[in-house]
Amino acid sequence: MSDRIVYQTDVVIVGAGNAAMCAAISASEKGANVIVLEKSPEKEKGGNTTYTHGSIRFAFDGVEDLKEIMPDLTPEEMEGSDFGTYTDEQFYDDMCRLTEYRTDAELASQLTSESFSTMKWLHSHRVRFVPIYGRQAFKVDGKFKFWGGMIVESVGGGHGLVDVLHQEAERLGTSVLFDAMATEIIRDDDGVHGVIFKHKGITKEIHAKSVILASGGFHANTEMRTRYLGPKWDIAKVRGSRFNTGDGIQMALTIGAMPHGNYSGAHAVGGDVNAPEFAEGFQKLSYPFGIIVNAEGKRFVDEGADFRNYTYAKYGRAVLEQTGQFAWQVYDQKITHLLREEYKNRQVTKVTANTLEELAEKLDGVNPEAFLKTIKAYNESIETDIPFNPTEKDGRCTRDLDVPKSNWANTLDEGPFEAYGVTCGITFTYGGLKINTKSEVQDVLAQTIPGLYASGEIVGGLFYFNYPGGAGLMAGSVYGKIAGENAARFAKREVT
């Protein structure tokens, strides 16, 4: 007989980030006893949520909707801001368009249609939101104009969001075990009945009536990255949590769960070439207003193809495919005042020069002659009669270049010039488990595994190739809430 320590609960949740804690709060609201297993020590809790700014995408019809989740909005803020609208249809269209229409239509529709009600639910649980004036708005004619469908962030960023959700879960009676790594799902022919885990190196068990997996993807697992994403991904920098090593996915696949989604795809951004692994503030995302060149001194992406929110998660892959897996972002003085705050970090790979010729010699690893040729052709190709407007896709473009720039094309001719060295940083992976609209995990026969639920980045099928910024946190919240509700009902054997 095993002498393991055994815990008993209604619902056990693997993971302790946004999706997991939304599930914990939701299950607790339904009267379930909940235990959360967090692989990390307490000081590093929160998974990938802590690597975000807390920016979250949701559908809203105007400022009156925003006031429901930001009741502290002042009359001056409302008067001085053009928040616009972002309808359910626009959100759904972005999900379809950016994934090349491969997103799971049923899940995507549920995500977008329930996004606003979930925001109100988060607000009811003491999550505070504020407008993203610093990163999602530019002042035009004295008024802040927001762009790209993302308006708010949680107070305190990702860390603040995690702290509030943990406090709420604790208030509702949830217990969290840190340094607790789940290793196996307990299952028989009737469904799942808990998990086996290592708690500070000691193997223990939790017997539960339902299990929620919210432990993220496999971006921090070198072997899985290379197996699924392909060559070079083993040398990509890891921007997200070091604890997201695919454990939940592998445990679920072992008991017959259906793998689902874009296993060869990942959220990967351009960020500082010399940043340490698992670094926050890694990304460098003002590239739509400048150009990006590779070792051959050539541009290789359309920096202005769309708002940064709609391209940043795929351009890291493009950098990884370049010689040496690096590139340089280049700006002149017309643009430097628009650079985001991460360009001002103390630890940044940056060179400056008064002339383009001087800059060419400072770009480490770049062919200087080819770079100057690229700049000349780029400057001569710009439709300068079209006004520059950073708050909309302005159509200020290039003509007759092999790699076009579709918007925000400005000549690079006013020194001093600045350039920033970047590489690929992977944040999370897109492949995961198949769920239905109740967040129930499906098996390889497309049947529900009784008692097993999933939410957050472990869910496959929502994102392919690309990703609308802020949709990950929203998906984690929506499906965390749904998973918690249904896991609690299952545990209580309620009829749904």
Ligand SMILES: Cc1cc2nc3c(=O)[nH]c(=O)nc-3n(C[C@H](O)[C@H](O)[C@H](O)COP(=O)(O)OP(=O)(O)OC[C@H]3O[C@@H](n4cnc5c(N)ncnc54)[C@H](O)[C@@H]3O)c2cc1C
Contents of the next structure:
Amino acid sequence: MSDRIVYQTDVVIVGAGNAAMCAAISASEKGANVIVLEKSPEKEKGGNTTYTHGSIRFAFDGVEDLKEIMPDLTPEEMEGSDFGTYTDEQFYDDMCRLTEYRTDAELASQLTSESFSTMKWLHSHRVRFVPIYGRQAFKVDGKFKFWGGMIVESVGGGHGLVDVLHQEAERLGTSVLFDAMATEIIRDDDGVHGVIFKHKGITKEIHAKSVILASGGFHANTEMRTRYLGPKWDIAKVRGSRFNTGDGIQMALTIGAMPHGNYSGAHAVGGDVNAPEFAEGFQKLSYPFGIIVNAEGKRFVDEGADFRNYTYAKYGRAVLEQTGQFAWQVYDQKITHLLREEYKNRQVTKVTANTLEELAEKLDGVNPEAFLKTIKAYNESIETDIPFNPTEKDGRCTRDLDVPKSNWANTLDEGPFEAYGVTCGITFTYGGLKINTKSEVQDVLAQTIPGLYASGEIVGGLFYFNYPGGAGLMAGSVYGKIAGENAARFAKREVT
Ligand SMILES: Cc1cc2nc3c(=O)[nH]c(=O)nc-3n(C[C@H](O)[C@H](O)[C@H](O)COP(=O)(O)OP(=O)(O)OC[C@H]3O[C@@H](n4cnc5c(N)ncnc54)[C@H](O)[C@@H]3O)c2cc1C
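Output block for the form predicted in complex with the named molecule, input the form predicted on its own:
Below, the chain from earlier opens the complete complex, with every other chain and molecule after it.
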């Protein structure tokens, strides 16, 4: 007989990021006793969620909808902003288009159609939102015009979001154990009954009527990255939490859960080439307004294929595939005032030069002659009679280049020039567990595993190849809320 310490609860949740804490709030709201196990120490709580700006994508029909989740919007803010609309259909279309029509249609439809009601639910639980004037809008004729289908962020960014969700869950009675790493799901033929975990190094058990896995993906696990994503992913930088090492996925697969989704795919962006292995503030995302060149001095992606938040998640992989896994983003004086805040970081790999010839010599690792040839061909190919307009896909494109630039093509001819060295940084992984619309984990026989639920990054099937910015938090909130409700009902045997 084991002399382990044993806890009892209705619902145990693994992880304490956005998905987990939404699940905790929702299960507590339904009257369940909830214990959350979080692998990290308290001071690092919140997983990948704390690394975000709190930008969240949801469908809305106009400013009246926005007032419901941002009642503090002033008349001046409403008058001075063109928020537009972003319908459920647009969100769903974006999910389909960006994933090359591979997204799980049922889950994507649920995600988009429940996104606004989930925003209202978050707001009812004290999460506060504000418009993203700085990063998602440009001022046009004195008015902020928003672009890219994403317009709000949580107050205080990811840290603010995590703090509010934790406070709210605790207010509703949830307990959180930190330094508590789940290692095994307790399962028999009737379903799951809790988890085994290491709490400050001591193995303990928690017996529960339902278990929710919300422990993220495997971006911080070098071995799993290489195994699933392939060669070179071992040397990618890591943008997010060092604790997301695929534990929940591995525990669930061990008990027969169905793997699902794009295991060879990940969200990864371009960011500072000299960043440490775990890199905060890493990304460099103004590339739609400049060009990116590789060691051969050549462009290799359409920098202006779409708004930044529809391309950034796949361009990290494109950089990883280049010789030496690096590239340089190049801008001239016409554009540098549009560069995002992260370009002003102190620790940034940047070179400046008054002429293109001088710049060519300064781009470490790049063939200078080939670079100058690329710039000449690029400058000569631009349809300069189409006006440049950063607030919309302006169609100012190149003609007859092997690698086109479809929008925002500006000649590079006004010094001083600036160039930024970038490499690939992984944000999170796309492959995970198969769930149904109740967030119930499915097994390899396509049956529900009784009592087992999942939400957040650990869920597979939503994102393939690419990702619309802000959808990660939304998916975690929608499926966290659903998982919490259903896990609580299951615990009380309101459903079987
Ligand atoms: C730099 C960066 C910026 C981003 N910006 C945005 C953005 O603006 N908008 C957006 O929508 N998305 C953004 N994302 C993606 C977003 O962070 C994720 O989609 C989302 O936060 C995932 O939430 P989650 O709850 O599933 O995982 P997480 O928030 O990562 O939480 C998982 C938790 O599980 C814990 N855990 C892991 N293993 C165990 C274990 N064995 N036992 C116990 N606990 C465990 C981890 O410590 C972690 O706290 C960004 C990500 C990064 C890295």
